[in-house]
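For reference, the chain that follows is the form predicted on its own, supplied as structure tokens.
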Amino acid sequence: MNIFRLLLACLLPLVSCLSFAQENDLNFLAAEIAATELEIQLLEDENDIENLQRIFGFYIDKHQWTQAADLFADDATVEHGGEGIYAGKSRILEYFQRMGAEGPQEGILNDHMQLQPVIHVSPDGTAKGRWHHFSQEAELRVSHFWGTGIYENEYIKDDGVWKISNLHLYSTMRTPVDDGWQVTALPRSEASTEFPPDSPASVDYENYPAVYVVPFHYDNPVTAPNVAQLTVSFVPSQTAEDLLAELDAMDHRLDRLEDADHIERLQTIYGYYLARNQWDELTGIFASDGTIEIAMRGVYRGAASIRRNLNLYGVQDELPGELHNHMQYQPVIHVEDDGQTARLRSRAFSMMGSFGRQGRFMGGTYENIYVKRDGQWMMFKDQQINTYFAGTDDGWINLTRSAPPGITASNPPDEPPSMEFEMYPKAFLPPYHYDNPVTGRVEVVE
């Protein structure tokens, strides 16, 4: 985005000195400004689409079928694996509802992660996106699976709001956790006879161990670059004052785009520090009056307490033989219009253990707050809600009900936990900091 910032810096003095300029000069500058405005709009659209798809994933996790279906255009389609095509919003909702009861269900794990987006937005109000799908699915005492796939989706902007117009998930691998993909590779799903699709599957392919490359909606960006020609319209005969107002508005929008970029980067850096027990560095990305609250251990407030909290997870700097990987992904970011506060919902997937002794993994959700102080973004509230802890040998199939780690008496928090929750196999929906981006519907968490 620096190129847009540079362009604005060049245009501003030109416009400022054109109060009495010729109309042709103002029209030329208006055209340049309109072209830049369109590029900024496309960046905003890309951010909105990424949020949309990631929010879809969070809704699917908790069987929020109605909320998920509301993200689709009225004439949208859904196609999963070999199950065929379901067309229209009502059919899509019914398709989702046949996967289980509405809302979080005890004994059901259904994490569907939306990863690795490649988004291309067209100025005509349509877009395409490729995503990696990674699922962790379990039914207590019955089954548990790993799954992967590729989405090739289409989106449409309807009355200024982005919606999903075509969701196509190509499954690539599915395997029981007990066996792993080196032993058992399940075939792709097939069309239901009880709830037949509106159209058959659009593509015939097989899951791993077969090889199928999901078609890309884009060409290689280096060897076959697609340089789109943007059609730009502008209002002729604008005054210099009008153009200055447009430049000011564009500068504000660029600020918010850059803010969102900073927040995502900060959360990613947090994960790298956490993964290697770099507690001093991790403490340094917090505001001096910030808080950390993980696994219902309570609220630790202020830099000294945050640093003390981190001792609960190991000594400073990771030791040989200890694994502490903490991956951060699927961020949904909203920056306040004043650019001083932002909120993020994202996922965590942790791989932890000691060589020769134990291995386990954890899934969880962050609902964090960030603040900008003296022009610098920093973490203000770090809150992680654990979904599960599971052993690498046992997976989720026989997990017994257990509480999060909770308060440690020898290293107590400054305040009690701000939220109580239970982990899988119990069902819990961490509150959202946002409403449905299409309908504005508020999710009530009981």
Given for the second form:
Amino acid sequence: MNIFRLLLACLLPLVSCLSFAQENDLNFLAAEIAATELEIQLLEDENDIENLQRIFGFYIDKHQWTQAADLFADDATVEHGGEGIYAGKSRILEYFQRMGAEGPQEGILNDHMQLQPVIHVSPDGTAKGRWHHFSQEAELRVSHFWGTGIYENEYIKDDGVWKISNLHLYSTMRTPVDDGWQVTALPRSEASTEFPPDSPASVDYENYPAVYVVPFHYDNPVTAPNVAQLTVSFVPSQTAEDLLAELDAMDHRLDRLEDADHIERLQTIYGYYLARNQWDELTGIFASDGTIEIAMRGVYRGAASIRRNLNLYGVQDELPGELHNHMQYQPVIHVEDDGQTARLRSRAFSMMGSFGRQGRFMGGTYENIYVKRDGQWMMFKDQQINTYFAGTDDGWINLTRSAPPGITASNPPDEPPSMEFEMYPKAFLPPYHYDNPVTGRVEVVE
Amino acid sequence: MFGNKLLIAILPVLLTISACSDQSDSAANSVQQASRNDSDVSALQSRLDSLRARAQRIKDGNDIKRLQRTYGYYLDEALWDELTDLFADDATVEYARDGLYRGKDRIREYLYRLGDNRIGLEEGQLNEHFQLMPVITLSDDGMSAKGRWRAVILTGRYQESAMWGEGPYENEYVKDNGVWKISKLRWYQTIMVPYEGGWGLNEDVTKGIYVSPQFPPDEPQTDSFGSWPETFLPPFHFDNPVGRYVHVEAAEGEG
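The form predicted on its own done, now the form predicted in complex with the partner chain:
Below is the whole assembly, all chains and molecules, this chain first.
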């Protein structure tokens, strides 16, 4: 009894000490978990912002002014070249609408590639992004242009949804395709007198051939790295069960982030294999029951058919004097919550042709589906909808052939094309796999 | 009476014992609970650590993309000092067929020479280098990485020249004190051809040689890469992520 009581006397402080330590450990852990959760949030924000800007690009391409304007915050601003600043969503919408009738238009090419994002998200729910802009604009039998520029944009998270708060496109170079930038360099655009801006241009600069470095929103990433200040204000005490549930949720969110990275990587690798006629490698990234459907050639189903389809684009691994680059860019990726299916809209800009004959550019849109089998992402559906094929020296001004290549009788598909489309100069809107990320508005394709 | 007194005398003891006994149970339980929770805490901690490591790897990939894209933006503007700062001290640079330059000082001088020894573009110069198609592969320890990219290029001088260019990179990166730097830059020039006539009607006008004749490299070109219309497949740093297709006939034959 005495021994027992002595033992007890010894144990009691230890027990209370252990309980205390345990509670302390949990509180400490809860704070660490909250900090990691914030890091995950910032990674998701970054992806959401990239999707947002790329979705904006797809809408602008097809004159979807209403959809595009809906991506802006109520008090957002837009500034293009020297046209001055338009402030507020309704002014932005009208500014866009004055560029042409709503929706894709016959005889109009308006591709505005959104490239090379450098995004910095701040934990306060704002973000900045630098992008490269590369445009192909044409009006049939009237004009056609190459253009480059830099975006320095701002974004804001409004009620959990990212919106564009400031879109500023600094033009760098613009030239008619017939001349090129050796011969002709057009000045930056000017403010409209019919629809004057709310404020004059914020920066005075000139296009190429003048030199102007668009200010960077960030410092040199090596000599002055941008470090987001993560502060976790108050973390209420939680039980081990609560914390476990939080960790489970974070695990799930990390899965989706990793999935999105895998999908972008796979689509890019697809582009590298395609560029070098690596048909066996390319076929290998498809699911065994996957499909490929390029340029309305019809649906080729299953690995053997996919491999057979690829013979249409050249001999495997042989490219003497052949250029077959298919630049993959502007991916908009959505992974299903179960992590087993993902959808991607992206684009290709191709530089192709054989030495000795005029080279060609090709523009197009992908709407692809990926599946995860045995923990491995693979391509399930690859569908490419061409926007144009144009000779390097001809451009788009006099393009009249709007029919895509279509079925090859000597190497026919397993099924007819799943969708009919025509290329520029006809108008076509490839259906989206997603709704407007701000309004949820679905585009009705007629 | 005596019994009552005895009971009263004993009661506190009994109560104590009973309390002690309660307490000892709960103490034993607490010890057990504490040790279980203790292992809970350490289990939670190690779970958190693994999640944090995964988040870090995603962030590392994003940081490397920001780094290479920033490289592109600096290159566009001929900001050679800013560009040189993106490299590790012992980094190497090898463009097209110009050979390999080792170390930051040599890289800086090489870049300056590419830009006619001036900072920034000259009036009339265009130097767009879009950085596209990243495939980033992080090492297991997360301290180094490899990346394949493709540049699409519009260069020229007003009233003198305009060129289309294109080519892939196979680069390497290191994490130095928490900051990602470029440790190896290898750019393969697929084409650099005049705007007029493009790649269909022109050979590569530079042959992939830029400043090496005046400023010899530390090592000659490290591979057999030629110039358009010759073609070359720059080796991939990664294997097929799913697996190369094997012809059914061939598979049967092997089986």
